[in-house]
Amino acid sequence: MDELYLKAFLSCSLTGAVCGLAGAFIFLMEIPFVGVAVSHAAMAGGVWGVILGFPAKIAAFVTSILMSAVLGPFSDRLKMHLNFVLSVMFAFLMALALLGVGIFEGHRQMMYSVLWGNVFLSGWNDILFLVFLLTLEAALIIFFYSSLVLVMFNREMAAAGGVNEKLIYYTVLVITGAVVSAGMNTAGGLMIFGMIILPAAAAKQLCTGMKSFIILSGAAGLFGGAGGAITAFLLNLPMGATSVLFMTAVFLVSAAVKKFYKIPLNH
């Protein structure tokens, strides 16, 4: 295999695992609205990145960050439930991405990349840091499964057991932004909401056990990844769009075999 493609293929795959992964931390906390709102400030601060003479993966990736890491602060100090402080914070960084593409007439290429992203601009320090990101979230689950657990069952009767239940909801926050970020040159900003919460939704379709479901979110994610890679390179293809639609495809069967067989486990 070529290079590039092998690349590509690897970025792809290892977004959708830990797109997958983030998407079940996501589902268990019902705030499937961070996705969105956190890629549209990756993409408002790709694009603003641009305009100002940044490089656009830094920019996305630290505005994201910065976001993830003040939205649960935020969140707690106006005493608001998440997903209204984040359908404010949506509304307010779309627009910021949207003012900045349409008043920027330069280097649209490179807008578009932010936009839509562009899996063959990965190179080996992305796919490297795509590693990283996928064995903090798998040491978070092994090492913090009964504190996260009980995090995302109920902040404070997770707070009353003694667990620093902030800290761990903060982290998940955070490294939902790293991910959303890091998925940028695969899927876009447009697009890696689709990449986060199609794993777990059809996770979910076959699991009653909470272990069950977060890890075979992350599975969903990487089979659709990589098979939305190899889809794309047969059929010459879009590869963000398709690993997305392919994913779309596993949660319609996953929802179809619901009807026949349920994965028996309860832990």
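For the two forms, the rigid core is made up of the largest set of C-alpha atoms that agree within 1.5 Å on superposition. Being a predicted model, the structure only gives us computed values, none of them experimental. Residue numbers count along the first chain shown, from 1. Compared with the form predicted together with the partner chain:
For L133, a C-alpha deviation below 2 angstroms is recorded between the two forms after rigid-core alignment.
Superposition on the rigid core between the two forms places the CA atom of L96 2 Å or more away from its counterpart.
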The other form holds:
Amino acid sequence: MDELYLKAFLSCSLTGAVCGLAGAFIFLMEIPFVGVAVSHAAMAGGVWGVILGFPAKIAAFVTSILMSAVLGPFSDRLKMHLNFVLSVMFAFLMALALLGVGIFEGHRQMMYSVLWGNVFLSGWNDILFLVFLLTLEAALIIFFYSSLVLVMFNREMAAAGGVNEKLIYYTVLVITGAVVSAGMNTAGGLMIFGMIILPAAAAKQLCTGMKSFIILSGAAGLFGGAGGAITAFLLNLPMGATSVLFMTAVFLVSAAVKKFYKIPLNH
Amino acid sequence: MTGDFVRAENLSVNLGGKTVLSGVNLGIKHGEFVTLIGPNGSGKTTLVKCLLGFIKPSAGSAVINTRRTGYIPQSYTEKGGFPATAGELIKSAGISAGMKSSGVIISREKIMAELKISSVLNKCFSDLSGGEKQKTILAMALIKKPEVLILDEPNLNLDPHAYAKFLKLADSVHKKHKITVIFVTHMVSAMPVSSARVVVLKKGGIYYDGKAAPLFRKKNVMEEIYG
Ligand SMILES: Nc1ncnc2c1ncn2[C@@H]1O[C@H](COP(=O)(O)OP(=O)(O)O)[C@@H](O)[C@H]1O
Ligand SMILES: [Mg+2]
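Next up, the form predicted together with the partner chain. The previous block was the form predicted on its own.
Let us now look at the entire complex, which starts with that chain.
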């Protein structure tokens, strides 16, 4: 395997794992739309970054983080569900991106690359960043496990119990933004939606316990990403789409297992 | 009133341009069992959320003199099947309150036995009956050994039989754990027998505060509370 393929394989597998773990929380917060919204934030950031003379990738990342950082506080202040705040931001940012592309015709290519992704463009530093994100996710889950469970279950009960629920809730949202933004290299802004939802949906079929749900969601993501990458090599297919199809298959298998075996993982 | 364990002084709250509470004065001593009663929309939940610090008063103050509060909100997560077992939720409540893992397991066993829900330890929360859910949430509050327990309309998800049992449970929990209980309900019929003190909230103000018996000796008590 040459280095290009190795990097693509690592990129795809790590994206799967990172998205799988974050996806468990996206599932618990019921905000699947976050994938599409953050990718459009990245697109708007990328296009306008280039127009204003910043590196596209960094501008895209910073915009994604900014958007996911204001998401929680906006939702709380306006007393609007996260999904509505996401919809408003999505509409605004897409308009902003299209405006940029409309004014500066040349940036159309950049918009496509954000939407479709290109795993062969990811370098070692992208892979290193995915490793960093994965470590960060795992560390937060391990060290703040109980508080996370409580905040996902009910924020007010958590607060009454002395948990700093706002800090935890907002942090989860920011990390979600970072994950989506980082994963877009591999999957693209459209396919990332599948990468964050399918592993969690597959895990949910088999689990009635939180620990197994989170672990299995991350594992399904890793398995889907790696399996998708290998299938894509063998059959010479686009990697993002193949991974998402692979994850869909994983989901269908776990749904079938649930239907026929009924053995919940209750830990 | 100063020195009371739970107190609201001249508490007023405006929400969305509407006066929800105005000039509420309430003092609760440690170990009291107080039933907060009043029609829908009278401001019961708002009062409780002020005490907990979730809503900022527009005037006056509201405090609970401890960080160890157990709160059972009027509505809690239902969602599309929350993947956590009753046991996990109770354990998480204990650990996030600073308990050690080994201690939590022992306390959890005791509390689940006391509430008669030992059998749902490894069951998914979403698959429990209304009564089992309510008791799981009560266990989540109790495992932290709270000094104050606030129950906001715990009758809503329960049938009358299950509710009657839950009331007895709340009563025995109050006696056994020697904690302050604030029990919120909109139904006179859903009032715990044990509650020596009743506070009636009406249109954002305190309408009655005293023993239950004199209130119910009045002829048209229903009209007085709900009218
Ligand atoms: N965030 C809010 N904005 C505007 N009005 C509110 C808000 N929350 C509650 N209210 C109003 O305050 C009143 C009291 O509500 P609440 O405390 O929930 O009553 P209760 O718990 O006694 O049924 C109601 O009329 C309700 O419509
Ligand atoms: Mg209420």
